[in-house]
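Coming up is one lone chain in structure tokens, specifically the form predicted on its own.
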Amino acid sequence: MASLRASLKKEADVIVIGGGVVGALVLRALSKYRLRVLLLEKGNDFASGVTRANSAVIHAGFDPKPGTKKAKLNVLGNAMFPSLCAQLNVPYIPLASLVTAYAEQEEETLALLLAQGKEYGVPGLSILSRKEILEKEPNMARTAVAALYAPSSAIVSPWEVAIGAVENACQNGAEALRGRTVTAITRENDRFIVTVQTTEGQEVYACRCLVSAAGVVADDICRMLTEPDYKITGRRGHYFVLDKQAAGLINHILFPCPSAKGKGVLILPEYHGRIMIGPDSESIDDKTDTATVEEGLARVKEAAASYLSVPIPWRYLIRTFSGVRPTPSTGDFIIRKHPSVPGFVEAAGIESPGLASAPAIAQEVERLVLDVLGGAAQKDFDPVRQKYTAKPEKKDNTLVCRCSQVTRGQIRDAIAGPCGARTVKGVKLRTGTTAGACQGGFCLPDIVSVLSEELHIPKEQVLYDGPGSNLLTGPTRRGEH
């Protein structure tokens, strides 16, 4: 035990595993009391998994099956989304949803979905016809017979959330690491020991009550008390970005009637102005294979054709990307203490509506760990996130980047404070910089150079993202870089 004590680099009384917005959100909703609340992220920042890469809609609730966690959490999590981002300094965009039949035996599914939202309780659901649809998006395929109208949707950041949500919780006492990767956990004495890998070495943390909200790894980790009663599997969903050349293509979040293999592929303003367009769907061996394949965006082009009666503008495409969403052989989201294991918590299996309802799983969680450990509210909790800026001699208007209109001194603000940007990903998911027309060729090297000044580094030292994704090696022979 004293060897254990004499390598414990910290203890607390709750871990969270995984920074994505909900273990974020969970952070934050534990940081109300007077416990030692600590995060850890495998990633080089927060919202490096499955939030870094989804379709960021607050789905309004509509569709998840009767009984289910997802049903009931959906539903109160996009109720508490608008008060949410406005505690926490981000964007919440209100943006209604179409939900549309382009044959005839599809509007049974509207009627089904129409009767399952009311039950629900979502706000404001209508069918629309035809010429209703075409007055409110005059480009949709002249083939849609009909549509499930929902004004309570809307788009988010989702990394935003996760990072506002880390921060709130810190500047409330909690701690979050990154570059954790969780690589054991026993249970000794009624506390749980953990070990990560780190890019120094290995680190020891104990704690009496450990929460999983792990993402694709969430079996992998549960594993390592216990055999899982459940399996994630990773299923695989690539995207396209058009510029803001597109905008008004659309003006609504755009579905098709839903399958069994999800919600179909989507069309969508994000809240930069651009259109994105995805995802398909396909189960993958590897949970953390997100490269784009031919095959999957031939699929997300397939399917997007038929939504407009005019062409989609591929003209204006900047990028493409996928993400892995995990999914759980329940069919449905795992919360939970864990029966055979005391004092480990499990948020599990969050897939969509699993952004959508986070705040809502995120006090599901606390009300469990409150159950194990008990735990007395902070009088001075702050829920309003506080954003860190730089010293004021480091404020500088020169613009760096202008598909996004982000200065030196927004990119220095995006760094300052214990949670802020330490790569080049770190500054583009905190300012929206290099996801423009030009992807990051004009204004990459002076993020770099600020990154370098801010952080104190070589230049060479500077990430794109995680370890050994450095942007330089070295000065040219002119001695520049």
Ligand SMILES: Cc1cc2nc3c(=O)[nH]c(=O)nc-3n(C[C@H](O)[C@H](O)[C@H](O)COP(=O)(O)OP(=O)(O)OC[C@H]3O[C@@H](n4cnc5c(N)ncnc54)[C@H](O)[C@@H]3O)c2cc1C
The other form holds:
Amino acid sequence: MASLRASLKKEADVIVIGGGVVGALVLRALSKYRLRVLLLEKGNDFASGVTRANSAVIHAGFDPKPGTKKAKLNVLGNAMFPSLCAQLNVPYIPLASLVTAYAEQEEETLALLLAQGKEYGVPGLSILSRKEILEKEPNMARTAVAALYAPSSAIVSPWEVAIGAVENACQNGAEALRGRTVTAITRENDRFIVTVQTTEGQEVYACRCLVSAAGVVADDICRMLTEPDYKITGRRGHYFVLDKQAAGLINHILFPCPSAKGKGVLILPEYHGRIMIGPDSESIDDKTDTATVEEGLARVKEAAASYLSVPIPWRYLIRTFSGVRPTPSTGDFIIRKHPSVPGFVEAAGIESPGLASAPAIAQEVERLVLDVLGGAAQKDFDPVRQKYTAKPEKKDNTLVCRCSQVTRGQIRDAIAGPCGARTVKGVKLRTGTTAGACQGGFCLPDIVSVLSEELHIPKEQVLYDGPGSNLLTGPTRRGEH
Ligand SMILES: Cc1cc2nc3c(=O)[nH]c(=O)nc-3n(C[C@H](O)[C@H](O)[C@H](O)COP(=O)(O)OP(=O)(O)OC[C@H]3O[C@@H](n4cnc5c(N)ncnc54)[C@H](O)[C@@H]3O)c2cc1C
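Let's compare: the form predicted on its own is above, so bring in the form predicted in complex with this ligand.
All chains and molecules follow, beginning with the one already shown.
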């Protein structure tokens, strides 16, 4: 015990494992109480997992199976999103969705979804005729027979929600550490002892209540304490992103009729005004493998080919990516106090509609943690996130990213503060740099320079994202980087 105390880095009331949208919102929810709350995130930035690569839709909530947590929390989360995004100072774009039937037999599915959605309390649902569809979506395929119209859906920037929530939690006294991979957990005298690997070595933390919000590896985290009674399988989905020149191709979030595999391939505008097409669905062995493979991309292309009456303008393609769904063997979100490990709270198997449900999931986890620990409210909790900015003398309106119109000063702002960007990818998540048509071809050297200046590190040490992703190896022959 004496040696443990000596190596213990910090003692907290609650440790949250994982800084995706769920862990981030849990941290923020718990920062309302007089509790010492600490978040440990494996990545060099928050939103390093599923939250970074998904469709970014705040689903209306009509399609989860009846009686599931998904059904309850999607509708609740959807209603919480507008004010949440306003408080966190992050974009929220209301955008109706259409689930289209391309054959008469699919109309039955639409009727079922309509009835189900009404029962769940989804507002404004209606069935559109072909004529009404074409008024809203002139490029829709003429084979469309009817569509379920859901005006309460929206698009957001999921990683900005997570980053904003962590930042707001920290402004209310919580702590969040990046580059901390939890590798072992033991229980000693009613405390959890959490061992963490960093690039510098090991650290040990202790807490009374442990929350797992670890995405695709939630079952592996559980296994550190006890054999999990569920399994998380990785299901990868690929996307294409078309540049802003393709904007106007569609005006809504377009879904086909859902199948046993899920919601199907979507065509939707993303919040920067580009068009996203995806995802497919394939089970993979390595749950962290976000490589894009030809067959997956081909599946997306094939599925989307029949949605519209005009060809998809693939000439505007700027990138492809994939995300991995943490699909639970239970078929539903697992949000609970673990039945045999007192003080262990899980938010596991948070696949779609996990983003839309995230604020409601966090609320449920908050209740479970309070059941374990109690907790007096912190009277001066401020739900409004104050955005950090660089020092006034560092204001600089020089345009760095022409695609997303980002200045050098805005990049400095993105790096500012304890939760600011520390990598090129981190700058991208906060500002949109390198996400446009040039994909960093023009702006990358400038971003590396600003990171180097602001973080006071040589350019060779600037990382793209994770450990070892250095972009530069040394000076060129002319002595320039
Ligand atoms: C293709 C696809 C499309 C989707 N589309 C939508 C959609 O449109 N709408 C919607 O509502 N939902 C959607 N989802 C689901 C949604 O993205 C997820 O439900 C949500 O992002 C899950 O967030 P999370 O915080 O639980 O997980 P994550 O974001 O994965 O967060 C877990 C975090 O834990 C960290 N971590 C892992 N291991 C450790 C460790 N050992 N120590 C410390 N930290 C660790 C990870 O780095 C990660 O940052 C989609 C998902 C996919 C894959």
